[in-house]
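Just one chain follows, in the form predicted alone, and it is written as structure tokens.
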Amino acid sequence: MEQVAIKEELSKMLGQEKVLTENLDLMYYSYDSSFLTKLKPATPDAVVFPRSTEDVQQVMKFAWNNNINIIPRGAGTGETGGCIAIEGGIVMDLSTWSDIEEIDAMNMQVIVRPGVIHADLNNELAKYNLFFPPDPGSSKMCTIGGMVANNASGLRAVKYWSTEPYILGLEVVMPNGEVITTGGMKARTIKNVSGINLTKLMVGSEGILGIITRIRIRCIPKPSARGIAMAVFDNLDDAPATVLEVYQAGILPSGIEILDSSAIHAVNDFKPEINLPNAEAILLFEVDGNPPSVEYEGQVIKEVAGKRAREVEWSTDPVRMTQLWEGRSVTATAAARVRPDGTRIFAGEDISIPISRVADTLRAIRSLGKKYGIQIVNYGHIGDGNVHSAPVINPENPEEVERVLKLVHEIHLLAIEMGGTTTGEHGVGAVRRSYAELEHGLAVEYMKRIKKAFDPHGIMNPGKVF
């Protein structure tokens, strides 16, 4: 169907206020936060803003009958090209559909529409002393629907893991317009092993199987106390060794972050008043729970880390904790400022490897940076092996762009070689799809069969995942 006809039909169907058709508006939707879309933006044929399940059904039936691609989109904070119409089609912007439909505090769950912002949801849950634990760095921007689609995690995945364990059920509009409810049509239970678990299949499917329109989320009691320890290391290998020894001591922090020397220098150059100690690595341990347990665990961490670290500081004072955490919180911004003519790009930024291989991996990434003449800032969630590498380049320099693309390709290969994965939390999208067979082998063929069963016309977010 011609683009003009698609725009006209959608406007008739939903009303002009729910449809964008002007070229300037559509251009905005040709990007997300990925470097891929900066190099190859892809403009959709139209953008729609559904406000009900029925709106989504109408659009899906129209797309199904006319073989038009559908691309779901949240806040556009993704870094993989996952919400971009790389093969054309209709972008379904779910970010404005932000209703918190019900907080069922008695049953420790909440029902939301996909456009709810993560931080906004937790602000509401706090009134009931509850929270939704996964904590992505983009908490004040990212949507719950986007988190579900990518199985997002973040800073506190060590203790609280990713989004998937908290999703109890979903309403999903299938490519043909049918609506299914996973997790039980009337269920309000926390436990359910009835039938094939379609909820888990949908979480992390990156929009290639259907459109998620309602989300039932498990919440847990909000911890009453929190503490932070900072450990400074002159030897890079001592950082992951300390993490493993903390685990062996029976302590499970809510988060463990690492900044290597590149990140430390970036933070100090960006904000000198933070004044991080010059070292090969800094670890930040966050502990939460009730006050006695937090204090006990903090002292154990201090004792364990003190065996290898040059210095260790532990605090439960809110002001000091904010100061200790500030270095980590500004790292991503600081990385973008290490070159006056450069910017940080999102490309090979999300590998995850075994904790025991973190030091080897960081050294290998440093060597790759030198090989290609690209400055890289390394930091991440060492507690679960998730390393964020931030290459900094001048994107207007074609030769530098060519070098950085070779660099990030080698970083992805390195992750697999180290027994890891090309993405720990950001997803595959279009950026990492070429590594699917190398990472998963024959399993990719079975993924494709599932995709075919759910979406025989191939209209759901094509060109993503594999």
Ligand SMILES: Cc1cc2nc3c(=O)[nH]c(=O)nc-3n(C[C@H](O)[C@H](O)[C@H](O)COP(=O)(O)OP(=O)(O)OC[C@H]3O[C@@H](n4cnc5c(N)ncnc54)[C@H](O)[C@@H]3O)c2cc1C
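As the structure is a computational prediction, the values presented were derived from the model and not from experiment. Positions refer to the first chain, counted from 1. So that the term is clear: the rigid core is the largest set of C-alpha atoms that superpose within 1.5 Å between two forms. Only residues modelled in both forms are compared. Compared with the form predicted in complex with this ligand:
- In sequence order, there is only one run of at least 3 consecutive residues whose Cα atoms each shift by 2 Å or more between the two forms, relative to the superposed core, and it is 184-186.
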Second form
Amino acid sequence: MEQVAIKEELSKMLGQEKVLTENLDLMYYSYDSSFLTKLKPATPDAVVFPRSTEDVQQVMKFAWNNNINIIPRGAGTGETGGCIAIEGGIVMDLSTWSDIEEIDAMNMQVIVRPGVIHADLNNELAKYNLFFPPDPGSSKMCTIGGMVANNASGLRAVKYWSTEPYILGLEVVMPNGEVITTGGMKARTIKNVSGINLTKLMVGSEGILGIITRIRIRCIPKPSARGIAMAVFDNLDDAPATVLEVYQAGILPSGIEILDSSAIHAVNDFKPEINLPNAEAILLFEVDGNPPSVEYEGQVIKEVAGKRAREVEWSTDPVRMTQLWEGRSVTATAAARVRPDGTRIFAGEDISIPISRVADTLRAIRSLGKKYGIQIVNYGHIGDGNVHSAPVINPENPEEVERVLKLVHEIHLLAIEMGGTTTGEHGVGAVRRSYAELEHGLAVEYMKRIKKAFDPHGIMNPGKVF
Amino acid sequence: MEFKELPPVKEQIMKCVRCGKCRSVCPVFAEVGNETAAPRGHVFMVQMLRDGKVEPDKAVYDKLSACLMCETCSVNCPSGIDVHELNAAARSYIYEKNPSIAKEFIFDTMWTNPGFLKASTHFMGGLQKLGLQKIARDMGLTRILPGDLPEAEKILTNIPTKSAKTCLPEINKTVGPKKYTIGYFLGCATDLLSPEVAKATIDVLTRNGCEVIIPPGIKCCGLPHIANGKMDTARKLAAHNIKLFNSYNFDYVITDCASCSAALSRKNMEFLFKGLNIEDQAYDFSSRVMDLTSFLINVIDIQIPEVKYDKKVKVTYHDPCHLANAQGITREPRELLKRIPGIEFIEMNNANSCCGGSGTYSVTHYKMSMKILDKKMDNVMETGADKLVTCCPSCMMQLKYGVRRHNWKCQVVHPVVLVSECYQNALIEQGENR
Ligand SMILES: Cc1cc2nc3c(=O)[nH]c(=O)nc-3n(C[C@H](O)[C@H](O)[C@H](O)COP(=O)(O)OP(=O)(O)OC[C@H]3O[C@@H](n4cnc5c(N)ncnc54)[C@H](O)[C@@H]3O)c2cc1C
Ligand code: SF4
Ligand code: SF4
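Starting from the form predicted alone above, please write out the structure of the form predicted in complex with this ligand.
Below, the chain from earlier opens the complete complex, with every other chain and molecule after it.
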């Protein structure tokens, strides 16, 4: 179908205010946070902003009948090109559909539409002393729909895991325009094992199976206390060893973060006043719960970490905790600023490896950086083996871009070699699909069959995942 | 300097990782909800402009000019990008290539060009009486001015007929021993819209050891011109003011207007003059510039006379973007308020979110401006304040309209006016006791 005709039809269907059709407007939908789309932005044929299940159904039916691609989009903070129309089509921006439909405090659950921002939801839930624990670094901007589609997690995944276990049920508009509900969407139960678990299938499906239009989320009571321990190591291997020992001591911190020497330098360069101790690695442990349990766990961590660390500091003072945590939270920022004529890029940024291999992997990444002459800042969620590597380059220098793409490829291969995966939380999208066979082998064939069963015309977000 | 060679364009565009953090803080994006209004969208579009992927035409200008220039995105950007500077540079580039499209600018010229205004001291009064529409019609501007004009006109009511400059002497001697010689940068908005602020500034400064000089021939600080794509004019205006003030040997150059102090700041001087001949003079000038409240707190450490009061007055404070975002000044105005006897200070929610006024934005983008203003007013009204204080005459105009629009009984006032009132009341009390 001609682009002009598509635009006309959509405008008729939804009304002008829910459709973008001007070429200039459409260009703004050619990127997300991925390095890929910074290099190669891809402009869609139209953008729609549905605000009801019926809106979504209408657009889906139209696309189904005319064989037009549909690309769901939340806030566009994904780092994989997942929400980009790389093969053309209509982008469905769900971020303006942001109703919290019901907070059922009694049954500890909430129903939202896909565009609700993660931080906004938790601000509302806080009024009931509840929270939805996964906490991506993009909490203030990403949508719940995007989180479900990517199965996002964050700093506190060590204890609270990812989005998936909290999703009780979904409403999904299928590629042919039919609406299904999965799992406990219609029930108010917390447990539900009835039927094949389509909820689990949809969570992490990255927009290739259907449009998620309603989400029932399980929430849990908000802990009343927290504390942070910082342990400083002269030997990189001591960091993962300490993590394992803390677990063995029966403690499950809410988060365990690592900064290696590259990250420590970056932070100190960027904000000298934070003044992190120079070391091979710094670990930050966050524990939460009630005041006595937090204090007890803090003391255990102090004792265990003290065996290997040069220094350990434990604090429950809010001011000091903010300072310590700032060391971690500014790392991503500091990485962007270590080179005045360059920036960090989001590529090869999300590998996940066994905790026991973290030290080896960090060393290997460092030598890859040397091999390609590229500075890399390493930090991440060591508690679950999810390492964020931030290559720092001048993205407008083609020669450097070429080099970094080779480096990124080697980082991905390294992850697989270490018994890990190319992505721990950000997803596959367009940027990591080429590793599907390597990571999953024959299983990819079954994934494709599932995809075909849901989307026989192949119109849902093509060019992603595998 | 060529557009591509401008420091922000050359150095900062590539730093944007499109993380979207700026989406979560932009007041315009919060209303529009689509990427065309997101700060990172502006960065992207400036890049497209730089790379020749889009033409420097009206359509692109309109997209970029939806931005308030409130700088909230810039202070929150992890990569340290001055999104607003990129935007300003791009608008200026488009304007250069395509002068007819910067319609807003004509309106700006009308109310920020001293020539225009001086020609008739009653210009603003006249403007009011006749109505903007008529003036615009007479000047043949109706075709190019925004359609919201009849609505926007309401914002401009109650403009004083006499400007501050016509009432204040050039040299204002100190009351008591002299400590500092101050150059008072009397900006257009204070001069024309809030002359009472200028009077209070002079009153408070002269009572605190300052001789205050208002150099004749001060021109607009240039901020509206930057916002409306006239970088060249902004440069000329700034150069004029730099030379004017540098010809004295002031200890400080003080302004009571947040936009003026932002425009005269080191950062903005870098934006305008980096790499040009006048650079050093500009930095010398900006090193003396200080916002009035910072001066009163940090330099003078002002002690306000104790005066009697019947009942405490509830006061809340709105952070002007050009003070809080552009200069990081948030503590001093609050500290000043807390030193005023008889004040109960109540912090409002989101005190640092933009009021939607942003110079001429309320006229050029009336509807959007009102949505942002209404959000601001909700936060103000929640405090139940009797007085709404802010340090920018342009915000004051917008907030006064907000108060009227919501039928709210609340006085919009600059803090220096409250301080000056204390001095006046103390004098009266002394007289009574004598
Ligand atoms: C600074 C920064 C920090 C980050 N930190 C983390 C982190 O700590 N942990 C983490 O997991 N991720 C992180 N991310 C990645 C990203 O924010 C998450 O993946 C987030 O969940 C994406 O949400 P979004 O709304 O931006 O989705 P988008 O980027 O718009 O879309 C993501 C994918 O979901 C699909 N999709 C979106 N909405 C729907 C829907 N309603 N139905 C079906 N499919 C849909 C899209 O097609 C796309 O494939 C970070 C990103 C940035 C920029
Ligand atoms: S916050 Fe900064 S780096 Fe992130 S998208 Fe906005 S402008 Fe770009
Ligand atoms: S300057 Fe203000 S209005 Fe403009 S893009 Fe940034 S946050 Fe939005």
